[in-house]
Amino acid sequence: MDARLLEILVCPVCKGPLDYLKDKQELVCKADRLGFPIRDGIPVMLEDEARSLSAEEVDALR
């Protein structure tokens, strides 16, 4: 994932900071409690293709 991409995406429900999970292909805002797919190297950030998050996978983030 190229970092200067990283810089500049938000989430698109709350336009808040996204964390990257490498190990899951994943791209986390922690406030919609979100996970948005990274797909052969391309953010999807669409809210219909994001998976939710359980309270505890979030606070395993902070």
The other form holds:
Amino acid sequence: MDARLLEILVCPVCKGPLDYLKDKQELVCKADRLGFPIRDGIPVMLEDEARSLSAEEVDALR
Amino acid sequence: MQAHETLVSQQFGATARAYLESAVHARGQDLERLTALLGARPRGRVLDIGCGGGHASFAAAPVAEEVWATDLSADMLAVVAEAARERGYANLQTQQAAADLLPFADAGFDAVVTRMSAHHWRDVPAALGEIRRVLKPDGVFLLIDIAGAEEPLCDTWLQGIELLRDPSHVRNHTPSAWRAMLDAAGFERGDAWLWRLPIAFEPWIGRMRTPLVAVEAIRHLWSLAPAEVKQRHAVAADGSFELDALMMVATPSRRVD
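Alt. form predicted in complex with its partner chain, vs. the form predicted on its own above:
Below, the chain from earlier opens the complete complex, with every other chain and molecule after it.
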């Protein structure tokens, strides 16, 4: 995951910052509770393809 | 039932390579103009929305600091990334994204370009809002797309034929509609060009893998078209015709209401 990518990418829905979850290979928006998958090193920044996170999962990231 | 975005992605994913190699897409004075317009500005960060075969990105890469080629289709982006490597554009980066929900921070781009993509967008005002948002205050937006006909009769025939050929088609907006949408989105309009684009029938349906039933329907429609429509779109006996294409330059207005 390119560090430069993390500087430029935001949540497509709320434009807020994203957290990089290395183990899950996801970029997570805590506000929208969405996890954007990273496939072959490329973040898929489409709302339709994002995973919904549970409140517990988001809490664990805080 | 599938989402419009899925349809767009499928239509182009299956046929990605054809768009890289299509002469209609790979060449054009509009690409030369794009390079010239961007080249006249300081090198910066350029965003290409709905990059398709990547031709606008390739035209921007030699005169840009970095180019972000975005598209709904991951397959299309893979073709673009490979072509960029072959051509030695190390400053070109691909990113999957939707035009009306851009995953980029505010005011991060010196230029936004889009070429032959906006007729697939379900919500142009939302996309223009996003483009305005990610552009720096002194940035520039270069729009290139097929244009609709201002005459409703000719426009309906054109849109009908486009939809038969490609079910992910939304609308070729007319120049007057673009002017109004750009104004509403907080852009100041600069230079604009309108030109005719000859479309050879067989490659046109071949690229999109239009099924025979739809090809027959297009032929049927063209055979029924009133003289006014045939003349407006220069319809030939084999189904080949001419489209209007437009290029518009726009910059963020100083003030948004």
